[in-house]
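Taking the form predicted on its own, here's one chain by itself in structure tokens.
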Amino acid sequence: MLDRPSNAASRTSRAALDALAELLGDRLALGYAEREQHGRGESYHAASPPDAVCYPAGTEDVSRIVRVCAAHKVAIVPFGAGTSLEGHVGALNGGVCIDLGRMTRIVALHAEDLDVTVEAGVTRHQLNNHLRETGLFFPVDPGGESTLGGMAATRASGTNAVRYGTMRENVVSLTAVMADGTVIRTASRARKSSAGYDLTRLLVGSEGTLGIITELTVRLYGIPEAQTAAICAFPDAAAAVATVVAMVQCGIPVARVELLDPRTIQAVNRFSGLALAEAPTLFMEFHGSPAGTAEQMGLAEELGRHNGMLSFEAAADADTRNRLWRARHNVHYAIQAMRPNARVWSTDVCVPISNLPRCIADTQADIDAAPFFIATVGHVGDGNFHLGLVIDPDSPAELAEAEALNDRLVRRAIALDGTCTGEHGVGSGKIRFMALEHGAALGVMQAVKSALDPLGIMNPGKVLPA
């Protein structure tokens, strides 16, 4: 018999742990340090450790684990790389964490069809390294070294979404384990189908509350012949956003366009050793032929000049371009480094791009009045922007102020026909906004949840209010 771990929220019986130990052997972990590591993401949310951590080797292992948990009514929390930002991986009701990080096989590459099937634990860097000699790449780029399974579960996107789309557009098919242990495949690899309900889109973004994604087929793209980046500084954020809106409305096919406010530039300069002017700045990238990217960049520069752009600097060579994007991807850590021993409350909203200038402008007053450091970063090409609130998680006053600021931001975005989260997902952190955003549609979501997970064991306390 195994000793049951100490956890006040535990719902994992001794019998369940014994059954899992028999199934997994040394791939079942009960030590506190390992459980605590699996109970937190990269955000301000306090850790909620599971009672045990399971390490499956493949889909059949996941199915067997889920069958044991269902038989004993044990809560299940899927885990990828732990890079989530809204409390997705906290075991709020105790239970079992299923860590898919060891499931890293590239199952099948179909280069002629521009797709690849991988296990859920494959990361985007691992996939693109595997594809390096094929002339293909996977473009969805949320910044962190996230697993593709986790990216699908949270409907992630990132810097390339304005041109290549989010995980919603780039997942072709899924293999998933449902709440009773049944293994399903949601679709074939056909580029289109009119057969039945779209279970792929149902599971993409479901955050482990309906099923556990174990394999996925994703779209690939040809590596562009030319890639050119540019850095443009502006007198204020309104001018920068106006330039992006004009670019989108003019149909300039920019691959990436990111807005960093002066505080973010300050943090990036310090953390990544850059020397950029501390002004609202756009990082842009263009993909295509040499002539095409030159034309796109010229048009973007012209629109920027029209909006009072202060400077425009191109970066065509790969080393400079990669250094810039590494600095952008390290923004979370750069912001956190501005205040030692603090945590970043990272939030995001998304609005129709025509409403983006107003949303950012109205939010600036809150930023200016806040008693702690706040940085603004935006995937502004699709109306999505983030605030990084650098707070002392042990300060009730700062937590209350951050929560109030976040609440105002979300309500402002929803009032502008936007959403409470453009890419971070709901988790437990934004669950209270679901009724405000979805109204009566929330009841339909709850009916789907009840039908597919009648025991309520799949990542409980996430996405939907109880």
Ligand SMILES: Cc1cc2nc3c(=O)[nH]c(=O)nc-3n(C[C@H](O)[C@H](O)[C@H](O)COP(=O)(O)OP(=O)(O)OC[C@H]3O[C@@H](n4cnc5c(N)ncnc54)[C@H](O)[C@@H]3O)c2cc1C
The other form holds:
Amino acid sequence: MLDRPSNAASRTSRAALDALAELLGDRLALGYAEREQHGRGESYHAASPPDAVCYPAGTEDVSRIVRVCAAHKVAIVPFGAGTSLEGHVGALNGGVCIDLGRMTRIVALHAEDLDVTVEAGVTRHQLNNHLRETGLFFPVDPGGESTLGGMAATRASGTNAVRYGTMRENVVSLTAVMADGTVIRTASRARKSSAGYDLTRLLVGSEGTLGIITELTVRLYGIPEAQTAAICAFPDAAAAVATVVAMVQCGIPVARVELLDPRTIQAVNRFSGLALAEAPTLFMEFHGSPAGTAEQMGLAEELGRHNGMLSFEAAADADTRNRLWRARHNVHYAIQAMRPNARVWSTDVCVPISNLPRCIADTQADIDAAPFFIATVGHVGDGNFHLGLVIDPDSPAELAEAEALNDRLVRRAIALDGTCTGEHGVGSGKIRFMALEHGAALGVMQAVKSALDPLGIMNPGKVLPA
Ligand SMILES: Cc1cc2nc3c(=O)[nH]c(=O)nc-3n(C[C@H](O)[C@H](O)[C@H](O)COP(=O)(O)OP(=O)(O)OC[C@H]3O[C@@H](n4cnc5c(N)ncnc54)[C@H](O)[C@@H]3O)c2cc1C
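Given the form predicted on its own, corresponding form predicted in complex with the named molecule:
And the full complex, kicking off with our chain again.
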């Protein structure tokens, strides 16, 4: 017999916990520290610990756990690495966390078809390490050390999306456990299919509210023959963004183009030991043949010059490039380090690229007036940018200010035909914007949810308003 955890919001009955313990033995955890860590992730939201954490060893295990939860009407929160940023993994009313982090098998590599099938707990670094000798790589690269399952569940992207696409474009097929425990495979490995509804894309971005992804097949790419990077400083953000818009509109196949504002550069210099000029700066990368990358870089430089750029520095050697991109991926922690005991409220929006200059310019006044440090950083080639609001999580005044600023940002983006989140997802943090963004389509989403999860046990309180 197990002692029922003391979480006041608990809805998991003793009978359900006993059944899970019988199924999982010591792969069921009830300790508070472990539950708390699983109820928060990296987001600014307060932790909402689940009543228990399950560690399945494979798809069949997940199916058995879900059947127990369905029989006892217990809420289920899937968990990858907990790097999500919008309160995705909080067990808002108790329930059970299913942590897929121990499911790390590379199931099948089909180098000749440029795809690989992995278990959901494989992280993007683990996958790329595994691929090292093959000449192939997987390009989607969110900053956190996230799992492929979590990335598919949040429809994640990263610095490479402008060239290689997001998880939406790169997931070929999924194995998933549905809310009643049924195991499905959403598609074959064929690159195209016109056969039936696209369940792959329904589950990609569903944040654990429709099913649990246990395996996924993703696309791979050949490592480009040549990769060159450049750092380009501008007198103001408008000039930097105008350069990016021109690059995209001219069809320069840039692989990465990231905007860092002067505050972000200041934080990065301190955290990563760089000495970049504190100016709006583009980090760019070009992939292709040596001649092709040189041509792309020349064109980008010309467009930058046309927009009054201050400096253009190429970084062709691998060490400098890696140092640069490591610094970019550590931006979240660099800005957090600007204020002791602070937490970063990281929010992202995305607009059509031609509306990006206006969206960023209109947001600048808010940033300048804010009483706390705010960093702007963006995957601007996609029209996607982030604000990192460095706040004291114990200050109601700062939280209220951050919420109001975030609200204005999202409404501005939606008014510009954009979205409340380009890549972080909805979680519980952006749920209140779903009606504004989707209108009547929200009702269709709710109908899909009711059909696939009639008991409402799959990650309740996320993505869709009740
Ligand atoms: C420093 C930093 C930088 C980041 N940069 C980016 C970025 O550039 N681009 C970007 O897109 N995101 C970024 N993120 C956010 C985060 O890394 C992504 O959302 C990532 O995809 C989450 O993966 P995870 O494995 O940590 O999932 P988790 O946080 O564990 O879970 C995320 C959501 O998916 C669900 N879920 C997890 N696994 C499964 C599964 N197997 N089946 C069904 N549902 C599941 C969970 O219930 C939850 O709702 C960043 C985060 C940090 C901390």
